[in-house]
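Have a look below at one chain only, the form predicted alone, in C-alpha cells format.
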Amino acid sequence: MNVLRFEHVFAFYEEGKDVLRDVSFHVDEGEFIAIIGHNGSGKSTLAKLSAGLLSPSNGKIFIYDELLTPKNVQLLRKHIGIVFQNPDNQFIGSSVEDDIAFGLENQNIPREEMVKRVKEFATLTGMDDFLDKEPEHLSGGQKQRVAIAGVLAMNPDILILDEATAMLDPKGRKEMMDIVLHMHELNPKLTIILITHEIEETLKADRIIALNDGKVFLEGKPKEIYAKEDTLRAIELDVPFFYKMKNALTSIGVDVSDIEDLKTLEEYLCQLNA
C-alpha cells in the first residue's frame, strides 16, 4: 500500500531555480526510506513537501492514495510526524513535559492517555529523568531527544527524518537512529523516511532514492546504490566504507557479494589470512 506518492512534482521556490524537476517515487507502508544527494539537491523541499509544509508548483502527491490538496492538508498531515535539523525550532513548551505533551494537547487527547505516551516516549528516548528541566538547559543531543518523542507521542503512520542528525555529534547520531529503528521494530507498519547526508545512517535502509540537482539520479536497495561507487562520485555523493571495502574486494576478484555487514565482512577477511 502506498503511504506517499509523488507524480511528476516540481517545485519552484529560490528565486525562480527549479529545486525540485519532475520527481515521481512511492513509499510503501512500514518502509523505511533513506534520501541522500548533496547541499541543494532539493532534499529539505521534498521533506516539507512529503509533510503538507509547502506546495508543489506543479505535480500531484498522494498521502494513502488521497491527492493533497489545500482542503485537505490539516486532515492528511495528522498522519505524519516531523522532525527538523534544529530542534530549537521545534520547542514549544517551557519544560520537557510540556513540549511533548504539545502536539497530543493539540489533538484533544484524554489527560490520562496524555500523562500515559509523555512517560512513556520520555522513556523511550531516555530523557524520562528530564521532564521538568527547562529546554535552554539541554544539550543539543538532548533536545533532538525531545523533538523526536515529542513527535512519536502523537503516533505517526510516516516519520519524516529532515537531517534530523546533523547538528548531534556521532554518539548523538548513533543514539538517535538506534531510537528510530527501535520504533521500528516495536511497529513494523511504521513508514520510515529519513533525509540525510550521513550516508552511514542509511545502510539499514529499504531503498534509497538519490537527489541530483532536484531529479531522481538513483534509486534502489543500499547494495544496488552503492555498487554504483564512480557514479556516485560524481555527483559528490561518497559510500559507506562497508561497500568501499565489498567493491575493492570485487575489483579484484574476491566475490563478497553474499556478505550484508561489516561485521561477517571483518570475520571473512580474517579467515583468509589465518
Second form
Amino acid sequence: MNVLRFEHVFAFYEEGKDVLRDVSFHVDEGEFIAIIGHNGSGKSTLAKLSAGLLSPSNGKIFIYDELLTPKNVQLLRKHIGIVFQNPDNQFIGSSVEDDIAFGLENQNIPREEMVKRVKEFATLTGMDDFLDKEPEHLSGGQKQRVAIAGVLAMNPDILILDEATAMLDPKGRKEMMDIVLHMHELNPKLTIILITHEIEETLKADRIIALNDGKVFLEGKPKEIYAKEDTLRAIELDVPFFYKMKNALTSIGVDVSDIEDLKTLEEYLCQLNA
Amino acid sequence: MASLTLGRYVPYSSFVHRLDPRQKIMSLILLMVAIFMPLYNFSSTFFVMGILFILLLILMAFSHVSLLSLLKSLRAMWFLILFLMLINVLVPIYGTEHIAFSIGNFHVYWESILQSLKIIFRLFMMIQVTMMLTATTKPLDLTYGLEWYMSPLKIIRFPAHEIAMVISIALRFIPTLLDEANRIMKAQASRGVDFKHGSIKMKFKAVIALIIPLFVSSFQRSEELANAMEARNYDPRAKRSRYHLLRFHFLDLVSFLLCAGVMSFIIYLSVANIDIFAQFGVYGTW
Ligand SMILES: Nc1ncnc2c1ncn2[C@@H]1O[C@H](COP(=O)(O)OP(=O)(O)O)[C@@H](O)[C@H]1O
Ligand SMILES: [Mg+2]
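Output block for the form predicted in complex with its partner chain, input the form predicted alone:
What follows is the entire complex, opening with the chain shown before.
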C-alpha cells in the first residue's frame, strides 16, 4: 500500500507561477525516502502539500490511498508529522513539556495519557531533564529535539523532516539523525521522508527523489542516483564522499560496483595497494 | 525599561506562588474593592488602610516580592502625585476648616493635603496588590486564569480560548523577538546606522531601519508558526484536552475566605459609616 502518492500535482503561491509542475511519486509503508534539490526547487512546498497545509492547483494527493480533500484534511493529517527547519518558529508551548503536549491537546487525548507520552518522548529525545525549561533557555538543537518529540508523541505514520537539521551545528545534526534512525528501528512501519541539503544524510535512504525547478528530476536508489554525478552537478547538487570515490575509481577502470559502504571500500583499496 | 520590569514574575516557591491563579485574580479584585471603599473620615481611612498595608507587606515578605521595586513605582508616579497635590490644593472641595499654612491671601488646607495623600496611598496599594499577583504568577498561568473567567462567554461566541492562545503565544515570542531586534540592530550598526547619536531625523531613520526588517521577519515567523500549529492538528474550535491543570486547594479556599472577609468587613465599616476612633472612645478626629 502506498502511504503517500502524488499524481500529476501542480502547485503555486502566486497565480501563474507554478512552483511544482506535474509531480508524481509514491512512498510505501516503512520506506525511508530522501528528497534533495537546490534552494527553491519546491521541497518545502511538497511537504506542505503532503500535510494539506496547501492545496494543489491541479492533480491528486493520496494518503493511505484516500484522496486528500479539504473535507478530510483534518483527519488524514493525523497520519503525518512534520518537523520544520526553524527551531524557533515551531516551538508553540511556553515550556518543553507544554510544547510536546500541544499536539496531544489538539487530539483531545486524556491528561493521564498525555503526561505519560510527554515523559516517554522527552526521554526518547534526551530532553527529560529540561521539561520545565522555556525555549529561550534551550539551544537550537534542543529545540529541534523538542519539535521531533512533539511530533512523534502524536504517533504519526509518516514523519517528514523539512531540512530539520539545516540550522543546527554538526553535533545537533547528528543527534537529530540518530533519533530519526532510532525511531525507524523501533517502528519499522514508520515511513520517513527526509528533505535535506546535507547530502551525507541521504546515504541510508531506501530511495532518493531529486527535485529541480518544481519537477521530479531523478528518482532511484542512492546507488543509482549518485552514479550520475555529472547530471546532479548540472542541477547544483553534490554527491556524497563515498560515491565520489566510487565514481572516480570506476572512471579509471577499477570495478567497485559491489561495494556498499565506505569502510569496505577502504579495505578494498588497501588490498589493491598491497 | 525599568517600568517594564515592574511586577515581573519572579520564580520562587512560596505558598502565594503555588495558589491557584483563578483564586488570586478573584482575591485581587476583592482587595481592590476593599481599598477603594470610602470610610468615615481621614483617620478611619488611614487607620484601616494602614493595617491592610502592613498585612500586605508581611505577605510580600513571605512571597519574596521585592519591596524595592514597589517603591520604584512611586518614582514612576511622581508626576501623578504632583498633579493630584496641585489640583487638591488649588481646588479645595473637601472641606476648608483647618488651615495648614497661607501664602498671602491664599490658604492651603489640611483637608486638601490629606485628600491627595489618601488618593496616592490608595493608588500605591492598588499597585501593591497587583504586583503581588503578577510577581507570584507565571504570565501563562494568569492567561489560563483569565481564560477560565472568560469561558462562560463562549456561549455568546466570545473567543475566550483564541484570546488566551494569542496572549500565550505573544508572551512566548517576546524573548525571541527581543533577540531578533538585537541582531538586526547589530547588523544595521555594522552597515553604518547609528542608533545612539545624531539628530531626531537621523534617529527616526535608524529606528525605521530596525522596525521594517523586524516586521518582515515577524510576518514570516507567523506564517511558519501557523503552519507548524496546523500541521500539529490545531483547531481552535475543536474540543481540546488540557495538559495544564488549574487546581483549587484547601489553601486557596482559606486565602479566598480571608480576602472576602477583609472586603466584607471594610464594606461594613463603609456602609455603616462607622467612626473607628469613636469605638475606642476617641471623639472628634478628622
Ligand atoms: N509562502 C510563499 N509565498 C510565495 N512564494 C513562495 C512561498 N514559499 C515558497 N515560495 C516560492 O516557491 C518556490 C519553492 O519554494 P520551496 O518549496 O520553499 O523550495 P525549497 O524548500 O526547495 O527551498 C520558491 O521559488 C519560493 O520563492
Ligand atoms: Mg525549504
